[in-house]
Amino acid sequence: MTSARYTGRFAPSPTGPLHFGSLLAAMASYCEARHHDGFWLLRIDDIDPPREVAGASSGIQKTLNAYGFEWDGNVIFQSQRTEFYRDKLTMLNEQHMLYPCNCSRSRLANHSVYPGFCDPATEEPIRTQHSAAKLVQQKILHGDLDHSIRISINESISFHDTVQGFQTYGDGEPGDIIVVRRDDLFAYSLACAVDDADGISHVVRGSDLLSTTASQIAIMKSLNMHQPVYSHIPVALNSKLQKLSKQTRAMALDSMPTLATLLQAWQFLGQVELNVSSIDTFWQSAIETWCLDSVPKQSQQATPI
């Protein structure tokens, strides 16, 4: 999947219905792509079956249609790209960048960044790195290892975000993240990184994912893959100043008035006031007048309609 044309995407997980926070990411990425006469793809990040809600994938598409979104091409499902992820993991393993980790959550409870307990580089590099690579390959091919797999990230990561400005991560951040879970599922950071590097020119998403972006850039650099341009918009907060999410029981978009909710999201994103009376005229005006430079940096409370 390659294109010289602006290519954006919206990539929800099918763990429940879309909410106002989802709409902000969808709207910002959609307007930015269409304003640049670009493509806008819909990708369903369905690589976590234990958290997936039955019917959520089709529900997401139905909601986006009701709100007037139109994506290009067929819907992309991460669950159909397992061989692609496996190939990329093998490439990383051949560079001796991966290692097994059997750390429990309780052992890591007091560490915001992984401290490298299982990193073979802290032990006997030549012997343990080769043995680690063999164990990792077993996990990649057969899933017969009761460990997670981490990638070694030893360099500082810097990038320019078009909304949040210059970002830099060093002094151990973002840390050696998990790329394959103990239950043999591909981790979000790995799958999202290689998918975004595979033809996506611009990523617009919530600012809560800034540190995740640093990890994903490290993966892309290790694989010599293309790095998209990033724009991290502010996230919407509830009355308790928690991020709107399925975990915080955010109201489903399906239960909200469509045009009024679109206009509220538009205002939240700092855009000029629109005087429209339908969903079609909203999008016509929104795409024409969209200005990424007007998007605020700070997250804020979203007032329910």
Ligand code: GLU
Second form
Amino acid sequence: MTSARYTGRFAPSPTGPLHFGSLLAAMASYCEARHHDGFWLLRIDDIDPPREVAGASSGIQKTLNAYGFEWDGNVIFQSQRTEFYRDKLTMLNEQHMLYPCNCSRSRLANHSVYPGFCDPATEEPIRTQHSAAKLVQQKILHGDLDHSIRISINESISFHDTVQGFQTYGDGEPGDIIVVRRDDLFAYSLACAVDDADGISHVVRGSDLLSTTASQIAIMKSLNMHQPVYSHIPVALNSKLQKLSKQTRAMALDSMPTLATLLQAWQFLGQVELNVSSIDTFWQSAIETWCLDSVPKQSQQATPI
Ligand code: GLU
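Alt. form predicted in complex with the named molecule, vs. the form predicted on its own above:
So here's everything in the complex, that chain up top.
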């Protein structure tokens, strides 16, 4: 799918109910898209069954409805796009960009960036690129290999983030990330990169994902795919200055007052005060007055209502 019209998306993982932090990403991506008269898609990132919570996917849709979000078209489920991911991996493998890796967690414990231990280019000649590619293909198609698959990322990556400014990665960063996990599941960055490159013109999401962007761009570039414009908005922190998340037990949006919570998110995003009395009028005014330039860079504490 390619589209000249602004196309944004919200891409929650169904690992639990939406919370205030999720609302910020949903609201910013929605307002940006609608303010530009664009499409807004809902993509459920359900490619990690061990982390999935039963009922979370339908719960997320219900919550978004209750908060007045309206997405375009059918909900996209990553779990239904595995053939697409396999095709893209095969293309990367044909360019000899992938290699199997059997490094243990303990071997990598002191490395924040993968040091290339299993990269055939740095290994003994016996593990030629050709035999690596054969093993990778076997893993992609049949999954019968107790290794993960990494992508070789050698070039430095720079991009302009409309909220966080110019970003550049080099000197070994972002490093060779995993694209297929040892347990055969497709990695988030692979699926997200090829899905976003397949018709999303603008990605607006939390700044906790900023560091994943360089490797996603590297994947898009290697596949000659279109690269969206990125905007990474600040994330909400709790009183211990931890990011609101399921792990830090953030309160579910469902148990919060809808309009007051929308207004709090609006304020968190640095927008001009609105005088509205219903969810409908909130969205009318929000879409009209939304200004991405007013969104602060820094993550901050969100005061509970
Ligand atoms: N599914 C990811 C998450 O919920 C976010 C994906 C994205 O916006 O890139 O953390």
